[in-house]
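One chain follows as structure tokens, the form predicted on its own.
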Amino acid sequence: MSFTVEQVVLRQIKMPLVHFFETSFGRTYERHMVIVEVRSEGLSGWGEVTAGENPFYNEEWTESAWRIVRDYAAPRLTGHRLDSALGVNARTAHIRGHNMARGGLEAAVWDLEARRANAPLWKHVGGGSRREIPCGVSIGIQDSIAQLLDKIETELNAGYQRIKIKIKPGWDIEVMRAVRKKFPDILLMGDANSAYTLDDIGRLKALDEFNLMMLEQPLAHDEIIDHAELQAALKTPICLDECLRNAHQAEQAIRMKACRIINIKLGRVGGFGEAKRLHDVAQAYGIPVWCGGMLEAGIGRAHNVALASMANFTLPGDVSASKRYWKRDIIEPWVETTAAGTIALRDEPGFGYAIDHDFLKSIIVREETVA
């Protein structure tokens, strides 16, 4: 079932968030995203580059992703015949880094291939271990603890099964204490986005008293060894995110006992092919995984739903309803959660939703075609 990639269409869009989202490296009020459309034989597959507007989460950002896909990755696909979507990585692997740019393109090809097979994406990538995926939410740093507590209550009332709050030095111990006092029994975790060092072991050990599910990426974005030292000092499980770019690094971290849980993000690892390999490595070692989010619009959100239906995604991820982030999404219908805090898989071909072309056209900043 080989096919030739005829065109790659890039669209940069701008979407304002319903509410600002703050992490340890700043606030985001709107998202500039690169949407990738891959065309072949009258069909289109869609992907989303999950890089942020600035090179703060990792080295990628919107502008770099645009240039990498346009000038390097897409030209290596157009006009070439692929035996499967797994062939995308082989054609782009010599591009050093830039996993999010390459991953957005690869995801579009997986979507195209699923549509060619008239199959839902979740089935095509090997998911479907559950027909509804459990959902949690990620809540950014707020202006006050009272504001944070109100937001948590709103999300719990909406049915979400797990609460993740962003933390940083000075917005951590007292914040967690207040949350635990009001919500003693919820599934709760903290995400540091690399805001700490080993000099902060005492502060991080203080978080052990709050019975957290996990502490996500407390140390540097490229650090594994120090996480092993920190994990040995903590009762709280460490979850690694930014520092794991592929399955090999994940296995190294597991063998070093640097973590007990792993977050898998499609963009961070370069797409479905490597995400599946990382999933399988973690499963073989008995390490649970969950699907992280990058403030995706509907296309990326739907891809995350497909990924999170694989067997070892046993913990609630960051995949939540479209309306938490957007006044209007670029897909129809929007991604919705059930009263039980789950998202149901859809059986339509590809990622399972229709593109809202009118809205998409209205928010395009620029568009280019590579053929």
Contents of the next structure:
Amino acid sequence: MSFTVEQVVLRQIKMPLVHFFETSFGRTYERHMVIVEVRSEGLSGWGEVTAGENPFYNEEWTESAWRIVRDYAAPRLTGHRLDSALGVNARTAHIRGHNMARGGLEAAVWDLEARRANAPLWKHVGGGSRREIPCGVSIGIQDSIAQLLDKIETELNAGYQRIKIKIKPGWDIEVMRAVRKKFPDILLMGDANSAYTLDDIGRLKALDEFNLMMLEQPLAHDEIIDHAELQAALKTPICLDECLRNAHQAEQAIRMKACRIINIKLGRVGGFGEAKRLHDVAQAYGIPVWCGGMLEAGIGRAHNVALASMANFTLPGDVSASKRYWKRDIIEPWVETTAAGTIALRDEPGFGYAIDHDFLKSIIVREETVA
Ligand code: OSB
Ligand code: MG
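Would you mind giving the form predicted together with 2-succinylbenzoate, to go alongside the form predicted on its own above?
Up next: the whole complex, starting with the chain shown before.
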């Protein structure tokens, strides 16, 4: 059942985080994100661009995403007959990089297509292998180790199954030692967001003693070969995040033994089509994946839940409850976790939650329509 996207409405919104979030590349206090609405035959599909406020995680940021979707990606879609959402990626493939901008638009079309089929998004993208997805949390760099230990305790009490802490040189070995002393048996991992080089190999090997589930993206954002060298020297499995922007790169990294686990982010790989391909490649090689997060508002969060219900998402991811991030989310109900540290799939068509239009309106910074 082919369809034509008639309009793409872009809305930039601003949402303060409940707590700042610090990674090796900086602190975020407030999110500025681009929400994408695609309209066709009286129905709307919704997507969220996961780019950050600055080009520090990757090359994208809110402003670049706005310009890419408005000026390059959306005009390739409007008025063009699509056979399926799988065709969106090809329509914007001439754009180099900017996967998050392209992916926010692509995901909106998947949501639209699911609604046209009156199906939940998780079913539509090929998920549903589990009715509840296992959840972990990502805890940013804190002002003190005591503060970090407090936060971990709070999250464990809330039921979260796995703790990830952000690390960087100087906030790593001592921190992990303190965490392991207090919580010897929890599922624990570190994420460096590319803060190290191969010169730090001694420091990274020292982390082996803490029985980490994995070490995420220790080396440069675009360096697969160095990760292979590091993996050969480490007991701890390496998980790649920033490095893998498509299924092909994931296959190369797996074949080079640069990682044993993969973090899949919908935006980073340009949407559901590529995320599904990457999922399948990893599965074929016996490499488990988990769903990463980018401090998403409700729409992006709900899309992550759908993605994480696919078969090979066997490890707890970074998708957690709305209230950890927001005083009020843009969806109703908010994303919530069970006492067992899971998020249950919902049966409503599309991404499964309603948009809180009143609240959304109140936080719009700018709005434009591409027709
Ligand atoms: O590397 O996974 C990352 C947040 C912003 C940018 C990059 C990352 C993260 C997180 C937070 O770890 C995940 C989340 O809670 O949404
Ligand atoms: Mg990461």
